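Presented below, as C-alpha cells, is a lone chain in the form predicted on its own.
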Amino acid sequence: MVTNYVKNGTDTMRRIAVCLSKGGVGKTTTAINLAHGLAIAGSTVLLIDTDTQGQVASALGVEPEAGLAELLTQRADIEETIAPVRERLWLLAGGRSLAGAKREIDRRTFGGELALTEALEPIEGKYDFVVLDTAPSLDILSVNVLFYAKEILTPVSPEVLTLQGVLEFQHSLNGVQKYHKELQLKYVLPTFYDLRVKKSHEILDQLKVHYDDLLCQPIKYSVKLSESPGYGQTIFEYGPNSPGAEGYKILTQRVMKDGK
C-alpha cells in the first residue's frame, strides 16, 4: 500500500499521454524517461502503463502486486495499485490482466470509454503530471485514454510509414476531440534521430511542414536508450552523460516550460 504519496489537491495535474497507433517508435521509452526526468526536475509524477506487455515495470526494475487491471476491475483500491518506484515517481503498472480489464470495459452497455477517468478520479490533483503509456492499437483502453488525456505527446520514428501512421492518428484524435475540448496534440517528437542517415533529415522535414509548432527537438540514436531498460534503469541512471539523456532532459525542460 502506498502511504503519503500525494501532495496537496491542486486542480492544476497535467495529464500526458505518449500515444500512436503504431509499435517501435519509443511510446515507453518516452514515457518512462519523461515520466523521470519530471521527478527529478522536482515534480509528483504518476507513470501509467495501460499496455498489456507491461513492459514500464520491468524497465523500472520493479514487480508491483498489483497495477491498474486490479483498480479497473474494482479487485483493489487505488491505494493499493499505486507503487513508489522513484523519488516523486510512482507507478500504476500494466501487464497481461489488463486484457481481463478491457473485456470488462467493452461488455459496459454505456460509458466504456470513461472507466479510467472514473477510476482515477481520487487522485485528481494528486499529483503534477500524470503520464500514461499506451499500446500500439486503438483499442478500448487506448480510447480510455484518449478520454482521460488533455495533452499528446506523438514520437516519430524516421520512417515513411511512421509519418503516414501520425497522420491517420490525428484523425482519430479529431473524433475523440468533439466529446473531449480538451484534449490537443501538444507534442510531436522525433526519435531514433540519427544525424548520419539521410531519411533521419528528410522525415524530420517532413515534420516540420505538418507539425512546426508541435516539433520538439529530436532524440538522437542512443545504444544506452535501447540499453537501459535491461538494467531496470532510466536513461538518467544508466547512462546520464548520454545523447539520449541529454535530450530528455530538453524535453522535460520543455514540458515545464510549457506549464508555467
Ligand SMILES: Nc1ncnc2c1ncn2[C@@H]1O[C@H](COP(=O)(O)OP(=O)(O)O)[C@@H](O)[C@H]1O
The other form holds:
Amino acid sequence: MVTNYVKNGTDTMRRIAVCLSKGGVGKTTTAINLAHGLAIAGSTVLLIDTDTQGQVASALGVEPEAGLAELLTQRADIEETIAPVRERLWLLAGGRSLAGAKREIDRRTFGGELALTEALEPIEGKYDFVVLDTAPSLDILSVNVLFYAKEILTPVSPEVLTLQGVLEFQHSLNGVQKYHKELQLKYVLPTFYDLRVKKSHEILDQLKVHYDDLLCQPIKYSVKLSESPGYGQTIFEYGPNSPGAEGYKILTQRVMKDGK
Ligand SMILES: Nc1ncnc2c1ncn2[C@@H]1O[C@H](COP(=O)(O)OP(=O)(O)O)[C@@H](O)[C@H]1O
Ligand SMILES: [Mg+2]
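Let's compare: the form predicted on its own is above, so bring in the form predicted in complex with the named molecule.
Now the complete complex, all chains and molecules, led by this one.
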C-alpha cells in the first residue's frame, strides 16, 4: 500500500498524461502498458484512470473498492484509494462514480482545474512515475489532468485521426500552457499501425514533418493487444512475445531514457 512503496529515482516524480480528445486511439491501452512496462523495468508507478468508463481496473483484472472519485470528494483517505495491482504498480481507479466527483468540482467557485493537483499533493515524490489515462472529451477532469501533468503523450491512430486533429489538440494544450508552463507535448505515438494500409504511411510522413523529435516508434495493429484487457492482463502478461509487447517495450525504454 501507500506506506511501503519506495521511490527509486533521484529526480522528481514524472507525471505523464496520455491524452487526446478523441476515443478509440489507444489511450487506455497505452497508459496501462506503458505503466506496466515501467514497473517491470524497475520503476515505481502510479496509474490513474480519470475516465468515467473505468476500463483500467477491469483491464488489469482488479476491482478496487475505492478510487479517484472517493479521493476527489474526500470520502476516503488517499491510502484507501490507491490499490496495489502488480509489483511496483499501483492504481487509482476511475469509473462511473467520477461523474458525481466532476459535478462537485464544477460547483466550486474557483480553483476547479486544480482539484486533482491538490488531491495528489500527499503522494508527491513517492513514485518514479505517475501515468494518467484520460477520457475522450476535454471535460473538467481532463482539464485537471492537463494542469497536473508535465508531459503529454498523444496516441495517434490513422483510422480515427487526421493530422488536423492533433494540431487542434495542441491548440488546446497551448491554452493550458499559459497557466501551467511546465506542461509539454513530449511524445506523439502512432498506434494501430498497419504497414499494408496506405493511410498509416501517410499519417506517419505528416507526423514526421510536424513532430520530428517527439515522434515515437509506432505501435503496430495487434490482435493480442485488443484481446488482453478481456483477460485482465497487460500485453506483457498476455502476449510477452507479441509485436504489441515489443512496441510498448520500446516506448517504455524511450520514456525511461529521457529521465536519465
Ligand atoms: N495497437 C492495437 N492493435 C489492435 N487493437 C488495439 C490496439 N490498441 C488498442 N486496441 C484496442 O482498440 C480499442 C480502443 O483502444 P483504447 O486503448 O481503449 O482507446 P481509447 O482509450 O483511446 O478510447 C480497445 O478495444 C483496445 O483493446
Ligand atoms: Mg480510454
